[in-house]
Structure formats: structure tokens, C-alpha cells
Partner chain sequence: MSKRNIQLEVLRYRPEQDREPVFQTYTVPCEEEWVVLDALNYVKDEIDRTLSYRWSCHMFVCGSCGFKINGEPKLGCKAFLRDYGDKIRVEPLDNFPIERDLVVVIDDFVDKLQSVKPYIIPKEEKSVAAGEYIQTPAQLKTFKQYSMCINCLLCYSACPQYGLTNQEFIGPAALALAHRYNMDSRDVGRSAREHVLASHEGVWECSFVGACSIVCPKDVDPAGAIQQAKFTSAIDYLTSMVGIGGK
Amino acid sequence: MSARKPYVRKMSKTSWFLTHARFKSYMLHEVSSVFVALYMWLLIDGLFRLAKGPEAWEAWLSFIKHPLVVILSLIAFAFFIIHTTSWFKAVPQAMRIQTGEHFVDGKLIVGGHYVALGIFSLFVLILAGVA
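Structure of the chain above on its own, please, the form predicted alone.
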């Protein structure tokens, strides 16, 4: 048996993710998913209220017009942007497209996703009568 002690790196159990930018980015992505899930729950609740009738729908509409809900929705929107951009950055590693003997540049794949997002967003705005 050896008398040497192995090196054990000291790491905090609560703030390990603050030691490296990549960890911070990962944790920000994970936190953003909580806000995305909560906002999706709000929208699904709206669908159930719509199915219950006009009174329930009007109550839900008045709820989402409350200033606190509007502020939380804006915060959720910021986290949606963070969540979307972090997923788009991960796409070239998950979806490698090969043309001949070469792979398509990751920037083209990410750019294509942003173009598709823009077209879909414009389509939704046209359907909503905003654009």
C-alpha cells in the first residue's frame, strides 16, 4: 500500500457551476427550461379555460392582463430567448449534415434554424393580425 495521499480537488457542492463559463451557460439553459415549462403550463391552462366556456376564458384573460403576470411573462420571454439560442448552438453537434466527403458548416445549420424561426414567427404574427 502506498503512503501517498491522492490529490482531491476541492469543489463546493453548491457553486461548482460558477467556476467555468461553460458550466454557467449550461446552468442558465437548465434554469431557462423551468420558465419555459411554467409559461407552457399557463398557456395550457388557457386552453382548458377556453374549453370551459366564455366566463372561464374571460377570467383567464383578466388574469394574464394583471401587471405581475405581464412582468413575469416578459421575464419568461427573456428566458425563452436564452433557451432557444442555447438549443440552436447545440444543433451542429447533434445534426451533422454530410455533403460528399465534407460536413456542412455549423454556422449554416444554425443560420437555417434562425431563418426558419423568423419565417414561422412572421407567419404566426400574420395569423394573429399583428403584422
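The structure presented is a predicted model; accordingly, all values stated were derived computationally and were not measured. Take the two forms, find the largest set of C-alpha atoms that superpose within 1.5 Å, and that set is the rigid core. Numbering follows the first chain given and starts at 1. What changes on going to the form predicted in complex with the partner chain:
Relative to the superposed rigid core, the position of the CA of K13 differs between the two forms by 2 Å or more.
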Contents of the next structure:
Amino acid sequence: MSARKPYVRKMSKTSWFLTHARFKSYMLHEVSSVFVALYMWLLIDGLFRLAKGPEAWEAWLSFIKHPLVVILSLIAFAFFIIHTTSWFKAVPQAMRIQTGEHFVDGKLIVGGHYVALGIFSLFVLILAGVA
Amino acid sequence: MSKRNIQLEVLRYRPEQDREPVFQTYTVPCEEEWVVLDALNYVKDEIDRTLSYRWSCHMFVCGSCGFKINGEPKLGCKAFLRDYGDKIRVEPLDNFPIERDLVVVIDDFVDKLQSVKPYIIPKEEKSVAAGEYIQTPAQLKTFKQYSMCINCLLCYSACPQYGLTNQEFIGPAALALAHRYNMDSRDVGRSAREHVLASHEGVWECSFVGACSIVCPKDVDPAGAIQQAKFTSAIDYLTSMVGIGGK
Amino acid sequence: MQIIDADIVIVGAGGAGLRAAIAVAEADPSLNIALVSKVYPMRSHTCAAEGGAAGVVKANDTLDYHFNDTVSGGDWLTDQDAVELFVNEITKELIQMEHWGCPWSRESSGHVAVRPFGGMKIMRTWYAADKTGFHMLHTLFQTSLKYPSIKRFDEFYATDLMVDENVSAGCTAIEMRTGEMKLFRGKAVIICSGGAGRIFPFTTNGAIKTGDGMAMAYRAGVPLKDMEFVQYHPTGLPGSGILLTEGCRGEGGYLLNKDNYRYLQDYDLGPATPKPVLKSMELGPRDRLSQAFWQESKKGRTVQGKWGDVVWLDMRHLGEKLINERLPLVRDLSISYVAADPVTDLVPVRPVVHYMMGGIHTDINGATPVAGLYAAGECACVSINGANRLGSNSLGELLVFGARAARFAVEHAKSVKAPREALVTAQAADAEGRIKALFKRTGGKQRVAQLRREMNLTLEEGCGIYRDEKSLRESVAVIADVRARYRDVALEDKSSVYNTDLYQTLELGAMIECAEAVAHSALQRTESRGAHQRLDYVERDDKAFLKHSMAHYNPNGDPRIDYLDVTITKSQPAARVYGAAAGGQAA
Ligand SMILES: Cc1cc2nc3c(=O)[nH]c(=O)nc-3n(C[C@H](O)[C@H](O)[C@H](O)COP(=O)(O)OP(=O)(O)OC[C@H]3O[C@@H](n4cnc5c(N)ncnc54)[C@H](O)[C@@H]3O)c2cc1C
Ligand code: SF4
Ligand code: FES
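Form predicted in complex with the partner chain structure, per the form predicted alone context:
Shown next: the complete complex, the earlier chain at its head.
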């Protein structure tokens, strides 16, 4: 009979992401999506209120102006930035563009995304009459 | 040449005497230009003949010498001492059972490699007399990066999904290899590989932590391959839906 | 002891072993194949080959050219029937590799590209950037997964061959993870166990290249042929011995001495043209280039420094783009190991032991004198390499002769009757007994590392680029001493699970046997030919030595050396001509 006795190291299902800085930043990205989702929910809620009538809309507006909500919004915005930058950084891996014997430089693809984001944001701001 | 004393903390596991792995520290007089593997070889030759680990080529191409060095999956022959302090910790790769000391059991990976059918599945058999396939440098470039994998398994060690699923996930290198053949202009085997690739344990198990691509010593970028495979797999799925609808 | 029955047992899963396994599976899918290897197939040292594999494919080339280059490159010690067969078959094999997915580098037309290589008159070396062997090995390994009849025994260390009255019956191997000895019974055995470069201290060969299969055959009564011919590759990185492929020079790199002078022009290899010309200067054969280094060093014209004695490899004029495209590994290795970037810096290099021209004696079919026992790849000596192998011929050799040995083994396996069971079992028990005795031995005073060092050193000093009677006698004596003391090595590790102390000890035993064959064959060959250069016999002596040396094992003392005539068909021995007179193509 053989003396083999392979040793299996258990991985914690709940705290594995604390074992490496890389996993923590991955988790940050994942958690940030929760805030992004929550904020989306808030906006969609706003749309519903708008459809319901001016009263509901006004209530919603004053709700989002509440200092606590503003603070929460700022936090959400911070996570939004985290989410966007970490996602954009990964895009060139998922999206390879080949022209002949070369791939388009990843930096260009990332840059393209930021430019698109900029243009889109500007457009929204213009629509909103801010800029 | 200047010598430097390094404290090498090596995780030992001797199945006949250890209930669980324990660290053992060796003091190794090292040359400045050594790699961690050289230090291990010094221990083996001069201090402790019972230390077990795998190595062969010493030129980062055979893929034998993957260890966790100061917490990072690395090739022992590519981990230069000049990049480390005087205390270096060497452990077996994560996510694989430890056979003995730094040697891990990799049967599971070898099975997975086979499962993705990593060989050319041609449209029709071509005789040698008919000569080579024409493949332009651009077509070669499309899959070349994914053919560079040396099966060192650093990516499996870095991949939390592989560990969390208890080795269910097919994992970075095997999926990247499947993608390599799918992208080869000589191959038409994508549908034959699809049931493995698109299975629950296949590309969709990947949550894009991206650690595999960071630790890969050969710039294979398995994470990228998997995301691209997700895309084609989704498209295949959609077109097959449309196909069913149309018929 | 567990018995594993197979029709064909293959020892070694490198390029040759995998090619052989696939050839058996294709010839007859009903045959069971046991593919035994001490490492996982993709770890085999074929993965380290960088430069490429030669095969005539372009319109300006002919089979005769490849034949002539190979025969003269080998200083007429090649068997010409084998070379002819080789040059005829190799291109088909390379195309077959292409069909199996090998990512050969391409011309813009989509046809495979070829590059210049040392000693070759025309460009004919197929390559996959500078990782040719790596891609070939992985292509073969991955393709082998297609065939259900190939059963792999990864990490099984083969120890002995079983032979019943000059008929091969199988081998024993230890399963490394359990320490259990298994008996592989097979109607035919093919040894594909690779080279033995590790007998030298400074080598491009990986840790696994310890000549195990050569030693197994040697002990089983098969002679080792032409063992004195050891190839030094002219461009190894000092310190580590890592190889910088001949591709560096094929692409146009220069070799410079300490005065930045292309010294090869002083050794009948010139003239020094700025662009590479085949069979000239840096594209001369390896033996001549390594010898030129030695001469330069004697003249005090090599560079002395932290790396010892080196010359410079200058690739700066090739430009970053070409280096990145065709020599990416070279750049990576140079920067990592000697902190020199070939794009901007001179890279220090020196000759390094690289390849064994000699090996297990086989005929043109890969058959050894023991019926049913075959050998292929670097461990074998079919004699296409003679006294000096041309770069890029051995990746071809392992394909052609791996497949060929397999086909003949298949024929043999179908015709042969089962060997006598009791005798084979008894031999296996003996083999197991020896391992058990090694475990039981206590108080051994000799250390593996020390003996290995002494053997390494004496080979480097006595059997190096240049040898003479005195140095060789010294080597012979030291090896005999090491061999005697080896019997007093005791294992420090008594574990049965992945005991690398055990395997290194067995490997040392094999290396000592190979080293002995090298030193004795070299001592007896009193001439200079190819890689075997004697300071006391500087001329080639075709009268006495147009012959293969055959070293026969002697369990109680020095090996017996006898000789076998070289097969000459169409090329009569002549002077080897390089430089301007060789008429090589501009690369
Ligand atoms: C750095 C380098 C670069 C090279 N470049 C080129 C080149 O550009 N062109 C060229 O033509 N040639 C080149 N060569 C030479 C060529 O690569 C080798 O000669 C060839 O790959 C040998 O292949 P093989 O199959 O015979 O042996 P290997 O690939 O070495 O395989 C040997 C196999 O035998 C097994 N084995 C050994 N002992 C045992 C045992 N006791 N039990 C079980 N299994 C065992 C091993 O596990 C392994 O699987 C190069 C060599 C080196 C070292
Ligand atoms: S993908 Fe990279 S890290 Fe993973 S096994 Fe291959 S070479 Fe190693
Ligand atoms: S020893 Fe081969 S990769 Fe490190």
C-alpha cells in the first residue's frame, strides 16, 4: 500500500478575498456595482414618479436633495468612478481588434472609451441645460 | 562575485511524517545573479537531500518550477534574488493538493487539458502530399499568443474560482488553449469544443478576476481569451436560437 | 509487483517518444501503447529547442544539398544511407506537424518561412519564432491526446530493460508518487529518453538529461556508439549555460573578440561580409566555431571579466523590430540573465555543452542489436550526425526516426511470441531488489552532489573542446574512482513518495556510465574529427578511424571499445570546406 496522502488546503468561502491585494480590488469592483445598481434604481424610481404626476416628482426631487441622500449619492459617484475605471482598464483584454498583423494598442481602446464617456456626459449635461 | 545569505522558508510536507505542512528555514549563501530555483538546488545538494520539488529547463519554458514565492505564483527559474529581500518564502502552488513538499498533484489539470480537445479538427483530412495549409502571418497572429502556454499552472494557483469551485472550473490555461484552436484558421472544431467551453464549468464560471493574466509568465492572457470566448459562445447561442426559430 | 501489459512500451515522452506513440497509434489502433516518462510530456527537454528544424522545401534547394551539408558537417562519420533517408523524409514530417497545428512562422504569402542555419548551404530551417522545440513538443503532446490507444504513465522513472536471450521483453519503472516499482511487459520497447548533457558542468541541457536510457541499453548489452562526439554550442550565456539560438547568427549577429574584431575570419571561415553568408563566418558549423573560441582564448583575445572567459555576440545592427519578431526569447533571456539587451548591448557568450552525437547503437530502422528493442531521438545514434551535428537536424531526426522506429516496432510486435514469463519476472525482481538495497544501505559516506561535481569537472577538463592523451587518461581514472565510490552512496531520504533523492541518485549512476563511455571512446580515437579534437593527433585519419566506435558495458571494469565501418554511398570523404570556397547562399 502506498504512503501517499495528498494534503488539501481548504479555501475559505467567506474570507478568501482578504488573502491578496488583487482580490480586494476585485471585490471593490464587484461591490461598486451594487452602488451603481442602487443608484440606477433611484433614477428609475424618479422616472416612475415623473410619470405619476408633479406631486410625486416634487417629493422625489426633495428626497434626492436631502443632505443624507446627497452624501450617499457622492459615495455612489465615487464607486461609479471605481467601477468605470476598473472596467475600462479590462476592456482591451475582452475586445481585441486586429488589423493585419497587429492588434490595436490597448491604450487606444481604453482612450476611446473615455472619449466616448466624455462626449456622452457632455451631451447629457447640455440636455440638462447645465452646460 | 558577491555572496548574500538568504533565509529560505520552505513549506515542507512529508506525508509519512507530517500531519500538515510546516515551514522549514534554510540559510543559503547565494550568488547575486541566482534565481530562487538555484537557492533550492543549493539546499538539495548541500543542506537537505530530502527536499522535493520539480524543475528541469532553468529557462522558463518547461513549466515545471511553479511555486508560490512570497505569496505570488512565480516560476522558480524566473524569480531573481535581486528582486527579493533576504527572507524568501517558498510554498507549493495554491489550489492543488500537495503531494510532497513543493510538489503538487496536477492530474486534474491534465484531464481538463484533454477535455477541451486541444488539437486541430480539420474540415477534411488533408494528405501530406497535398502540402501545407496556407496561413498568413495575420492569421497566425490571431491565435499565436494563446499557443504560448507552458502549462506552468501559475494561473490556476492565482484563480480564486478554481479554488472556490473545488477544481470544478476548467480554468484559465485549458480554456485559453481551447480558444487557441478555435481561432486557428486550420481548425473547424469549435462546435466540438462548445459543450465543454459553454458548460457551467466552462467560460461562464469565470468572473473575470483577471489574476491569471497578471501572474502568467508567458503573457498568454488567459483572462482575455476567456472573455473573447464568452462573446463568441454567446453569439453562437443566439444564432442557434435564431436558427431554430427560422426552421 | 504490478504488471502492466502493453504491445509497445515507449520510454520517454519528448519529441521522439510522442512522435513514436502517434505513429504506433496510426499504424494500428488496436495495439496498446504504454508511454512511460519521468516527467510530464510537456516538460521534456525538446521544449527548450529554439532555432528550428531543417527540411528541403524551397525551389532553390535540393535533397542533395541537404545530404551534402549533413555528411560534410558530420566530417564523413555519418552513415550515408541514413542521411539520405532522413533528408527524403523530413519535409513530409514537417508538413505533418503543420497539419497537426504547429504554428510555424510564415512568409507573407502564407507559406512556411525558412531561416539560415550554421553549416547549411541554403536556407531550409523551418522555425516557430525562437521557440520551435516548444511548439513542436506541445503540438505533438496535444495531438497525442486524440488517440485512445496511447496510455500515458507520467512521472514513472524507468530503471532497467528486461531482455530474454537477446529479445526485448519490457522494462521496469518506479511510479514516482508512490515509490512502487511496476513491470511494463511489452513485445517491443522504444527508448526515446533524450541526451546526457548533464554529465558536463556547463550545459544547455535541462536537469532531466541524464542519459538514463543510454545507460539502460548499455547495461543490457547494447553498445553506445560514437560517444566521444560531444557538441559544444558556441553561444551559451556564461554562468547559467542557457542557450542563445544559432538563429541569432542566422539573422545576422556577429561574434566579436575583445578587440571588437570578427575573429572567425582568422579560422578559414571568412571573408567577413556585413550580411550573413551561409556556411561562412558566424554561419560555420558549431565544432569549428567552438574550437575558434578556444584558440582565441589561448591567444588572450577573449574578454575576461565577471563572467570568466567570453566573447561578444553583437545583434545591435539587427534592430528592435526584427529581434522582437524573430528572437523574442533571446531578448528575454539575455536581459534576465546577463542584464544585456541585444537591441542596445553586446551579449557575453561562450561555448557550452549542447548535444550528444553518440548514443544507443541502432540501424537505419531504429533497431538495436537486441530484437524488439528500438531507440530514437537524441538518445539514439542512427548516425545522421556523425562527428558533428548540424543545428536544426535533430528536431528533424526525432520526427523521422521516432516515426520510423515505431513502424518497425509495430511489425515486430505483431510477429513476436511472448517472452518467457518467469525469466522476465525474475529480472524485474532483481531490479526491484537493487532499489530496495539502496534504501537499506546505511552509513554511506559519499554524497551525490560531490560525486556529480567531480564527474562534471573531469569531463570538462579532460574531454572538452580539445583533448589529449594526458587529459583523457586523467578523466578515465577519475570516472573509475567516482564509479567505485558511487557504490557507497546512501539515500538520506527514505520516503516512498516523490523521493527526488532516489531519482537523482539513480540519474547519477546513469551519468557515470555515459561519462565512462565518452572518456574511453575519446581516449581510443587517436585522430581529430568534427567535435573530437585531439591536441596530440591533430589530423583526421580516415584509414584507421572512418569508423564508429562502439562502447560495450563491462560490469567489472573498463568498457570494451570496438569499431564498425561507416556506410558510404555517394560521398567520398574529402576536406570540409567553409568560408568563401563553400559557395553558400547569401542569407
Ligand atoms: C537549448 C536547446 C536548444 C536546441 N535547439 C535545437 C534546434 O534549434 N534545432 C534542433 O534540431 N535541435 C535543437 N536542440 C536539440 C534537440 O532539441 C534535442 O536533441 C531533442 O529535442 C531531443 O528530443 P528527445 O525526444 O530525444 O528527448 P527529450 O525531449 O529530452 O525527451 C526525453 C524524454 O525521456 C524521458 N526520460 C528520460 N529518462 C527517463 C527515465 N529514466 N524514465 C522515464 N522517462 C525518461 C523524459 O521524461 C522525456 O520525456 C536543442 C537542444 C537544446 C538543449
Ligand atoms: S496560461 Fe500562463 S500562467 Fe497559465 S499555465 Fe499557461 S503559461 Fe502558465
Ligand atoms: S525549470 Fe523549466 S520553467 Fe523553470
